[in-house]
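Single chain ahead, by itself, as structure tokens, in the form predicted alone.
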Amino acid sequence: MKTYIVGNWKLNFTVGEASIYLHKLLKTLPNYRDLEVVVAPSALALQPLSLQVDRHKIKLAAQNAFYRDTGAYTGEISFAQLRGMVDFAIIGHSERRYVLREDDKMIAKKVAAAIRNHITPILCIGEIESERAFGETKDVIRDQLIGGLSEVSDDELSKVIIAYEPVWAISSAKSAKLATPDEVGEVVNLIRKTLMDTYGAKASENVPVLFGGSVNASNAGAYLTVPGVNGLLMGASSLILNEFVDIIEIAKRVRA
């Protein structure tokens, strides 16, 4: 199974800054066989960067899109419009869930729309600090996972990537703490068991599971060695070229 290193640029970089960053990254990276490097620029930058990127080295991801392909939805961008421009889409990120109030029903529709338009959804799930404190992590993870995949068939499951991002460990959180590899491993095991119970062993065994939560060059290796983790999803670290490249190199060494 491939290893995925995904950089979510969130609301950072102008179009020009994004282009310069991508140019430098392309010059730095070689081609990898079993390592997929993905960056998620702002929606404004996706089209020009899609003309600039070398897809043998780097793939593009959308940070969000709307679940309808066409229609009277002012201000929205559809997965159908992104088709051919991006290979991946981040769906259900905690900022979409908790800041912009997207629920599992909407997230499920977005996952289905991505698959329908031949874009790989990266479905993000994760608990907030109070849910972990009250012992609700397992219920939250199961509900978000099953809810987000509710419109995905057994045959389509292989087209999905799952990303576990504990909200309390994301660097932008006010009281962010580092998740230990053991804590990550427990939830990854739960994700894989839930997938197996829901879809069966054969359908679920090839689903990549990523981890995201204050990932940097100092801890990336530890998270990548957690059994069942197939890559990393990061925000702040992906904005710093040298840091992002270091993490990519760490992933290459760990997975060698």
Contents of the next structure:
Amino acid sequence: MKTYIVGNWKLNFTVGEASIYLHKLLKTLPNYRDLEVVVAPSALALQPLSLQVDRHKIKLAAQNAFYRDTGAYTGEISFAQLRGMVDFAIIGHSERRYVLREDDKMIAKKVAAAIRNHITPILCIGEIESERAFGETKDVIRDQLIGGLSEVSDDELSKVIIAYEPVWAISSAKSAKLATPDEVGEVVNLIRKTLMDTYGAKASENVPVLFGGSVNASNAGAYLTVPGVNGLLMGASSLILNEFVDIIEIAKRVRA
Ligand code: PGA
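Given the form predicted alone above, produce the structure of the same protein in the form predicted in complex with 2-phosphoglycolic acid.
The next block holds the full complex; its first chain is the one shown before.
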């Protein structure tokens, strides 16, 4: 299975800054065969960057899109409009769940819309700090996973990527704590077991599971060696070009 290194730029970089970053990244990176390097710029930058990017080296992801393809939905961008422009879409990120109030039902529709438009959804799931403290992590993970995938058929499961992002470990959290590799391993096992129970062993074994939450060049190696982890999703450290490149290099070494 490929290793995925995904940079989520969130609400950062102007279109010009995004273009300069991409230019430098393209110049630095060779063409890795087993490594999928993905960046998720703001929606505004996707179109120009899609003309600039060399897809052999880097793929683009949307950070979000709406679940209807067309219609009277003022202010929205659809997966249908993004079709051909991006290869991936981050869906269900905790900032959309908790700041923009997206629920599992809406997230499931977005996952289906992405697949319908040939865009690979990166479905983000993860518990908040109090849910972990009250021993609810397993239930939250199962609910978000099964809820988010509720419109995905057995055949379509191979088109999905899951990202485990404990919300308390995301760098923007007030008192972000690092998840230990053991904590990550435990939840990743649960994700794999839930997929297996729901879709069967064959359909579920090829689903990539990524980890995200304050990943940086110092801890990337440890997370990448957790059994069952197939890549990393990062925010803050993907904004620093040198650090992002370091993490890509680490992934190459760890996975060699
Ligand atoms: P972080 O963000 O790497 O800054 O913690 C991860 C994310 O929100 O996807």
